[in-house]
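In C-alpha cells, one chain follows: the form predicted on its own.
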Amino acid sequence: MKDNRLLEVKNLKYSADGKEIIKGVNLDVKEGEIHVILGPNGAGKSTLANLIAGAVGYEEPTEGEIIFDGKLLNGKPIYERAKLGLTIAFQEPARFEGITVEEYLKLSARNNPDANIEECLRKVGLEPCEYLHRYVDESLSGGERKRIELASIMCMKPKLAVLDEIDSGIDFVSIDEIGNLFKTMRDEGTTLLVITHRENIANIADRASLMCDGRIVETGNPKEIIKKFEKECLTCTVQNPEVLKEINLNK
C-alpha cells in the first residue's frame, strides 16, 4: 500500500531565549488534502509554521525531524525548501518595494508554464484589470496582500502550502469563499496546512489537528477537534489569560 504522508514532524522540539515553544510535536500531513491545526493564540501554531517552512531563524528545530516528500527538510533554508514544492504564506503578508503585481505573480509562475495569473487573481476575488499594475506595498491593504499572496500560490502550485493564520484581517464575505477557495487550492493539485484560531475555519478540513502549548494533543474528524477546543481550549487560563482576567474581574 502506498504511503501518502506528504509531511512528517517527528518529535519536534524548539527553544528560544531559555524558554521551550514546542515540545515535541507529532504530526503527519497527507498528499491531496486540506489539514488544519486548531488552537488558541499562544499554543505554539505559528512558530511551528516557521519551522515546517524554514523562515528565517528557524531552519534548524532543538530536537525532532521533518520530513517532507521523503527528504529530511532539518538545516535547510527556506528557499531550498521552495525547491522542493513547499511554500508559506505568512501570518503577516510580505511588502515589495517597486513590483506590480503582475511581476510578482509571474515570478511565482516561473516554474508553472501552465499558469494563468488573471485567472488565479479572479479566484482570490480581485478584478486583474484593477491590480495588475499596482505595487505590492503599503498602497495595498493588508487583506489585499493576503489575497495577492494566495494567487502567487495558486500561481506557484506548490506540493504543500502552509497558510498561517491567513483568514486574519483577510474581509473574505464569508466561510464559503475561504472554503472554496482551498478546495480549488486542493484539487489543483496543492496540498494545504491551514494554522487558525477559529473553528469555522476547522470546518473545512479534511482532518485537524489540536494544539495547545506546543504540542499537538489530538489529530481526527474536524467536528470531533471542534468540540474538543471548544471544551477544553477555549474555557483554559493557561492558554487565554483573557478567560482569567475575566474570572478576576467577577470574583
The other form holds:
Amino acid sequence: MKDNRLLEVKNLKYSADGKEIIKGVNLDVKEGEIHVILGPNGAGKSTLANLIAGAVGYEEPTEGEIIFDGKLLNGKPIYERAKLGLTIAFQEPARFEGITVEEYLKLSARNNPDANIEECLRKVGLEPCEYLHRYVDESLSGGERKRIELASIMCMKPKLAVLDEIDSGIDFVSIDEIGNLFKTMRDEGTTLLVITHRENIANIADRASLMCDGRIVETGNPKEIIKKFEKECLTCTVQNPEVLKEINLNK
Amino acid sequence: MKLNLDNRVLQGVDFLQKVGVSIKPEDLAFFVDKNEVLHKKPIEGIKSEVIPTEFGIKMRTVIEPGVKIKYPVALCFGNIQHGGEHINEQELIVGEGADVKIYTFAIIGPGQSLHRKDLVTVRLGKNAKVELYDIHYHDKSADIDFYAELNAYLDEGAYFYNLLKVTDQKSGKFKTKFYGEVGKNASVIVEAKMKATEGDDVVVEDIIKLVGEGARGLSKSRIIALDGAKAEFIGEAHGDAPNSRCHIDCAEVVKGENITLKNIPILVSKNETAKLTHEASIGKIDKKQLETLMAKGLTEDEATEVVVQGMLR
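Output block for the form predicted together with its partner chain, input the form predicted on its own:
Everything in the complex follows now, all chains and molecules, and the chain you saw is the first one.
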C-alpha cells in the first residue's frame, strides 16, 4: 500500500441552522487504501461525506480545508470534483424514469473509454442480459439500485470514491461478498472512503476512523477501532440520543 | 421493389428520421396530406375505407376478429403542403381477439398555419389488444392550434395502450382529450409525454370510466414546461364497477420562468370496492436526481437534460 495522501481534511467545521454538525475533523486518506469511517447514527458521517464530495449545499465548509490530490476543493461544485476524480455513492441514489441501466452506466463511463459496462455489472452480481435494458427507476429493488450505483462507480473508475452507507439495505449474501467487491475496486485503482455504522464492514478496511459527535476521535487499525466502537460508542448515550433509541429498540 | 412515392411522403419520413423515429418509406401503410391521400398499402386482415372531405378525411378501419399483425402498422397524417382548417375523423374497429400495434404520425411541416382537429374513436372487441402510438412532429416555424380527441371503448378482457408524444420542436396550442370506457376485466393505459416551450399552451385531459367488474386503468402524463409556457393536466377516474382499479399519475416539471401550470386529479367512485389513487406533482427537477448525475461529472444543465429526456422518452 502506498503512503501518499490522496485526501486531506484539515480542521473541517460545518454548521447548518445555527447548529455545529462537524466540529473540527482532521482526516487523511491514503492512495490505494480502503478507509472506513465508523460511528453511530447522528455522528456526522454523512455530512462529512457530503462535504468531501461537494454535494449541493455542501460545497463550502464553515471552516477548514479539503485537499484532494494536492488541490483545494473548498467551493468547487460536485461535478468539478467528479472531473478531478472524486465521486460519491449516496445513501439513497436517485432513480430515473426512461433511463436504462446501460445508458446510466455509459454516462458514468463517459470519461473512462476503457470501461466495460457489462463486466462492471457482473462484478456487482448482476447479469447484463437481465439488467442492461431495465430502467433505473422504481422497478428496481433498493439492493439492485445500490449494486448498479457500485457498478457505475466501477465504470467511472475515479481516484477516490466516497461510499455513504452503500452497505445498508443491500442484499449481499455475506459480508465477504461486499468485502471482495471493495477490494476489487481498490485493486483496480480506486481508493475507497467507506462510511458505515456497521462494525463488521470495518473488518475489510486497511485503516479505520471512529467518528463521534462531529469529530474523528481516533484513526488506526480497524480491529482496534471496532473494539473501541463496540466498547464506547454503543453504550454512549450522552451525546447521541439516536443510539439510546437504537439500544432501546434492540432490547 | 422500389416505391414510386410522392415527394411529400419522403419529406415526411425525413422529418420523422430527424426527430429520431426509425422509419423507412416502405414501412408506411398510409400517408395523407390533409385530404390528399398520397400512399395506401393494403394489409391482410385490415379493411380500410377513406373518404376525402373538404377539410380532411373520414377513415373507417376494421381489423377482422382474430387477426394478429406481427409488425407495427404506420400511418401518417400530415400537413406538408396543406394547412388551414383541418378535420380528421377516424374510426377503428378491432374484432374479438385481434392484436395490432399502430403508429400514427402527425407531421406539421415548416410555415404551416393550421387549426386541426383529430377525432378518433377506437372500439375493441372481446380480448382484443391494441397499442396505439401517436407521435407528433411539429415544425417550429408552424403556427399550430391542435385538438386531439380519442374515445376508446373496451369490451371484456380487452387491452388498449395509447401513447401521445409531442416532445420535439414545439407543441403550439395543443389540447388532447382522452375518454375511455373500460369493460369487464379490460385494461387501459394512456400516457402523454409533452414538452411545452415559450408561447405553447398545452392541455391534457384524461377521463377513464371503469364500467366493468375488475376493469383497470392507468393515466400517466409527463409534461416539461420551459420558459413562458402554459400547461394543464386534468385526470379523471371513475370507479363505477366492483373491484375496479385506476391510478392517475401526472408530473409537471418546470425549467425556467413565467410558467403557468395546473394539475388536477379527480377521483369519482360509485362502488365501495373500487380503488382509485393519484399522484400529482408540479415542481423543479428533483435535486437528488441532479446530484446523483452531477457526481458523475455532468454539469447541472447536462444533468437536467438527461432527466428531461428520460421523462419524455
